[in-house]
Every structure is written in structure tokens, then in C-alpha cells.
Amino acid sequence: MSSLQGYVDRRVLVILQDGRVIIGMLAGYDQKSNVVLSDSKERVYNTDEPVEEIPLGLYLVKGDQIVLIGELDLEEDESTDLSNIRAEPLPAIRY
């Protein structure tokens, strides 16, 4: 995943195979696509309640659990009122 070099020191959104959504600053990665996120939070989506953000701090994600990594638009993210968002959680991937 050499293309991750451009995301280092930027805020990214990571979607995992179990459906979790984690946001954090990409601090580093290795040849196995393991990534280290700093100042990270998990966003938990629910149809009945607002989006919950759970602080995780420094967080290591195994590369084989990652489905998607993308840079987060900071202006768009900060202007979004998460208390008004209701959504189905992402389902886990089944093989």
C-alpha cells in the first residue's frame, strides 16, 4: 500500500471488515498494510440515536481488517452535525 504515503499526517476514515468506522490521523503504516492512527475515534451509527464518537487515542489497525481508507474532508466533517444523523450500522463482511 505505497499509495498510503500521501495520507500520512492527514485525517483519514477507515472502514473495517466488521463494519466499524474509525477516524484518526494516519501516523504510519508498514508493508503488511497495518496502520497506526493517532487521536482516533470510532463512530458508531444507529437508526434510533445520534452518531456516537468513542475516543480511542493511539490505535493500531491490522491491514487484513481494512476494507477502505480515505482522506477526510476536514471542513465538511466539522460542519456536519452528527447529532442529526441516523443510519444503519455497516454490516460485517462475510466470505
Second form
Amino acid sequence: MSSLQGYVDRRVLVILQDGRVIIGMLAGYDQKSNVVLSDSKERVYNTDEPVEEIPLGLYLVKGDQIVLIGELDLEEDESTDLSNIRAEPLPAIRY
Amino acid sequence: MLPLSLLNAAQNKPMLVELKNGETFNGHLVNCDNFMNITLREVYQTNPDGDRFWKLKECYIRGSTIKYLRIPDTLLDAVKEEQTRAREAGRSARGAHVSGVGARVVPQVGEVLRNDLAVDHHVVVPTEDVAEEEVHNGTILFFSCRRRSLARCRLRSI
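Shown: the form predicted on its own; wanted: the form predicted in complex with its partner chain:
Shown next: the complete complex, the earlier chain at its head.
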């Protein structure tokens, strides 16, 4: 069974069912994939504006809302210039 | 650290709860349970569009309707410190026992323990009554998350 243990205390990117992208440090998780993110920020992508990063602080996200959790490559993240990125925001999930 | 243990430690603290429908509730946490059902007091409710507001003295939110909770940052460090302090207190209490046979190991609720039988087999003590009963010769009865059953194993804190 795969577990989130390998991601603990790493910076991760979480995608929620409403299309939101949250980045934070994985402080904890449980069997239902509820997740604790510390020092988290939301990244809002836009087609005609630079990426907006909204600081959120300590976040407890319910597991049933999570689509994806990925480990962030810190080096690559530092080197990307967010002000130059234009992208369409993710739509919400459709069942 | 478990999300539910963080929530339990957040009692009486202010927080923001967003529901799946986009409504937000700002208030102080009164209580919570294993399903993440919560009761809040002194609540400011906002509709999804952000243009209507209500003030409620108390409200009950069913855990299944919650999308996320925003909690004060200071809480994470406070809870982590409390967990390490509780662990140290438990360890020193254990060390104070005279005989080695039947050394009482009392894990804390929500503590993650390692099973001697399998190194990466994480088990979590679910409730206080399970933790305190059946302690015998350094073994304990607890609920194994992997096996989803009651199991008896030797304990060692991570």
C-alpha cells in the first residue's frame, strides 16, 4: 500500500477538486489522506497576468477533496520565474 | 503528526472553515470528533459569493461537508512541542521503573509506534483506553492501521 510517509517534511504541491493548487510543507497525514500543510501558499494561474501566490499559513485539507499530491523539486521551483508564466487555471473536477 | 490530533489541540483557537459548497465559517473551535464534525462558537458565516454574512453564536458542521480548515500558524509548533514533551515525560516515567520485566509502555493517543516485527509497519494508538489496557511485558494491544485489526506487538516509539 502506498503511503504519504515519504513526503512528510517535504515541500509538496496539492491539487484540490475545485482546481486549486496549494503548495506547502507536509506536516502530517492520516489514513483518509487528510493532510496538514504548514507555511502553505495558493498559486493562482492566469492567462493574461503573472502567477499570483497567496500565503495561507497552516492548512488542514480534507482527504476527499484532494486529487493529487506531488513532491516539489525545490531547485527547479526556485529557478522558475513566476512573473513570466501565463497559464489557464485548472477547471474543477467533473464526474 | 495526525490531522485529527492537530484539530483536537486547536480547541478554543480561532479558525476558518470552508465547506465544499464554498461557504466559510470563521469562529473558535469548541469540539471535534473522529469524523471531523466540529462545533464552533462566535461564528461569522459567509456565503460562497462573499456578499452575504451571518453571525451565529454557535454552529455544528458535519465533517463530510468540510473542504479545508485554516488554523493559526502558531498551533503547529505548540502541538509538536507538546508531543515531544509528552514523549520525554513518558520515557522518563518508564526509566523510573525498578524492574525490567513488565516495563509499562504507555503510548500517547495518536502516537505513531513501530512494530518490532516489521520495521516500516506503522501503527497508531487510536484511543486512550486501548493504550492503557493489556500492557504486559512490554507488549500492548492496539489497532494496526496496516492490518486493520487488533494486534499484539512489542512497542518502541519512533
